[in-house]
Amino acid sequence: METAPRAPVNDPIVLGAPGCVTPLGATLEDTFAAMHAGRCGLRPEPFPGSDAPVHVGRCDETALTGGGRRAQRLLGAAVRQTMSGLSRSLRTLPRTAWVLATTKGDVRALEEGRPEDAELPLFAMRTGVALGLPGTPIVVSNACVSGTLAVHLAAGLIRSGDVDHVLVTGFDEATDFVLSGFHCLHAIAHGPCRPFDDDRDGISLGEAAASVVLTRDPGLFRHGPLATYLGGGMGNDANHISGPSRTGEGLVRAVQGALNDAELPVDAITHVNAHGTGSVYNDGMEHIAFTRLGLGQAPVNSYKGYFGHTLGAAGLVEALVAVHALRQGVMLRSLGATRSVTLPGIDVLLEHRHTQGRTLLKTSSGFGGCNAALVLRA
């Protein structure tokens, strides 16, 4: 078994070797380039029971290499990018864990009448074996905060001394089951979603997979770290099974927890990548929370207008794109937002903007009143 000197416990936790597959690209770099060019990955398609098409972000099938079921191929495409970005193999490094963030897992198995194959622990175990991933998988399935929470959990495992390295993965597919659920809630936008726009009217769904490694050893990455983990937090307002708190209380507590963990004042945040689903209530809740927190100085955007809400993958995919963008010196516009005068007190990015700031606040919110936040330095 390959061994390496352990990093001192006071060394910072860093993220690196990102893997990413989205409706806009088969890598993180391709996805960012498409977003910077203003491309939208949402496409109209007919949906049973709807008199109008719905806009969905779907990954290119040619990017889903490898064998197995589509869910495994989607996740595997991101994981293989991460593995190729490492200087040593995670498969042989001791004290390594891996985390899977997802809301639905292989939900196609449920649609095909095989509910036992849709069980998340079973799917994670089979996927780990197929991809040669280390250890017993840890599954994080906490609605739409799963990807963000998985990064926070991974950092906690390293801080506690339980492990030295954690592979964090996240994915979800835009299947008929998922689409019908949101359609029944009357939550789907009439066109591509418009996060933080005055005329927003609902969400668009997408699919994606992402992968990254957290460690205290920057030498593990062939091309150096992507970002430094500064802190994380979570909060639950238990407001409603699907409706966000009208006061933003859970999100306020999650962000305060992340700032306290990072030992930073609120004015140290230079950019906020928000959950920003494009629904009236979610974006309104975030506006209230950000105003309460005094985040008016930090430009805010959402990426869901580019490729939709990718559910359990969203927090991880969006965090990786956001820190990559900051390393390029840019904050991307919140695609679909052209006017945000009904959201006073926050600086919604209506156009791309250059920046020298490097401190990101990533927030996520989900059903059941769950909220999570990360502070990362690009």
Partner chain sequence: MDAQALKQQLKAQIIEQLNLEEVKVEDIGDDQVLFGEGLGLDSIDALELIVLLERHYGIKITDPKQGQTVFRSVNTMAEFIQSHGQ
The other form holds:
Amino acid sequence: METAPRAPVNDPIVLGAPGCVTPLGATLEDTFAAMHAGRCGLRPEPFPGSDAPVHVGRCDETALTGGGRRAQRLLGAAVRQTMSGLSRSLRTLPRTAWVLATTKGDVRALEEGRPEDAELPLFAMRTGVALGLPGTPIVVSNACVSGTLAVHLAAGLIRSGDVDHVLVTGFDEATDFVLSGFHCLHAIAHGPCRPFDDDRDGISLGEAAASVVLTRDPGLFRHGPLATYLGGGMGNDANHISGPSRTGEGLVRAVQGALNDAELPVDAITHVNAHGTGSVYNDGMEHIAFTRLGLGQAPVNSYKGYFGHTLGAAGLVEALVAVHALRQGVMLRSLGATRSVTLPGIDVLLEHRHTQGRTLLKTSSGFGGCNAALVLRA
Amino acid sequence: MDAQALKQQLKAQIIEQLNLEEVKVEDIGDDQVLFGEGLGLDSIDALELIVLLERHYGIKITDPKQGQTVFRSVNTMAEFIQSHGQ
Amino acid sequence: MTPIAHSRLSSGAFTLDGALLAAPSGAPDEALRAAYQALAMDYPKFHKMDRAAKLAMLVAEPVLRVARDRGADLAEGTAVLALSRSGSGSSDVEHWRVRQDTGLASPAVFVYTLPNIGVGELTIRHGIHGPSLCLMTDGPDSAESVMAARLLRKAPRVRWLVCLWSDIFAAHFEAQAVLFGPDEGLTNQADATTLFPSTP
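Next, give the form predicted together with its partner chain, keeping in mind that what was shown is the form predicted on its own.
Let us now look at the entire complex, which starts with that chain.
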């Protein structure tokens, strides 16, 4: 087995070789370009059980590559981009872990009458084989914070010395299973979702896959690292399984944890890419939390107006887009938000804005009352 | 169906639909407040009651806010069903 | 690995450190109700949960009582690691059955179609604000669950760690919970692969 010198244990943990498939593009660059051009990937479609069409963000089928289940082709398309961005083969890289974030995995198998095939550990094992990856992934299924938490977990595994490199992946599909659920909760927006807008009225669902490698060895990346991991945190509301906390308690704790971990004061944060689902209560909860934290100076956006809520993939794909945008010197407008006077004290991005700042706070909040936050430097 | 029979039926349906394990039909007063302090129902229960109305009575509530007045008590639910039902 | 407390719940036996708390038998619903009654939990919300959340709540209760007796600060200083194979599988099947049969979906069923909801219910009952992590694993013990446990235990302010394995699908259910304290139990041995003692 080839042996490369291991990076010193105090070197920073970096993220690189991003892979990404979203309703707006088959790569991270394409997705960002479409967002920068102001395009929305949400399209109306008829929905059985609803009189009105619902807006959904679906990935172009041609972007899905390889064989196997649709879920595996979606995830595989992102992972293959990561593989081609590495200077060494992921298949033979020693001391490497793989983390997979997803809420519902291949729930289509259940829809097709084979619930046993939808079981996540089995699906994960088969997907490893299908993608030619060694071993089985650590499967994080922690509702809508899964993607964010997966990055935090990966960094922890490297810090603790358990492994040297971690492939972090996340995906979820927009299925009838999930759509019908959010529909019965009366949670779906009447048009495309409008996070942080005064007239926001619900979420839009989307689908995506994303992939990235965390390591202390920047030489692993053909095109250099995308970002540096500075810290992460998590916290629970301990309040309600599906209703956001009225005090933002869990999110405040997650962000404080991430800032402490990064050893940074709150005013070091130059940009917040929030969860911003577009639901009245979620965005209101985030407003309360960010205000409590004194984050008013950092411009805030949500990407869900571009490609919807991609569930277990959301935290990962949004973090990758956000650091990519900062590297281009821009903070993207929070698409769908045109007026945000009912959320005073935070700076919602109603237009794209140039920036020299490089320090991103990424937050996610999910059912069960879980919250997670990352601090990344682009 | 007369009003009293409808209310009795509603109470049984509420208990079944909301899995109110420790509650019996006779425990629910016609005018008892169902949410908050009353029977202690929450937001998911309110959405479940919307499904109950659609499934058993063919009545659609599209705005969950409307539910706040409709689901105040068994009395208000029965009145709503009788004024909207067949 | 020597946890401070270890509970197990499966058909016929609900134990804490080997001592029988109850002998819940019959179909899962019946057995879970018997276990609930044996604990005298007095928590009406329990009955509205799905089976997976009930199972996680029940198996965690005895070890969290031990933690509380030992003066653990559940709100601030406790982390939860939840492991499961089937996760929300039972509620997933039920949600899809309702959707197919009626064209509608049930809000009270759908909100339980995520594997971490049982942990959410647990954090609500016990007021746990600390970190939690839900992993889907093939069994209770694996190298990655030990790594994840060590990470949670090392998180800032965390002094107590509860690890759960709970799995329910169709008629089969099994669950275990272990409690690790500020100075106790969790090995630093790099190649450790077991969180849950094989006995009692």
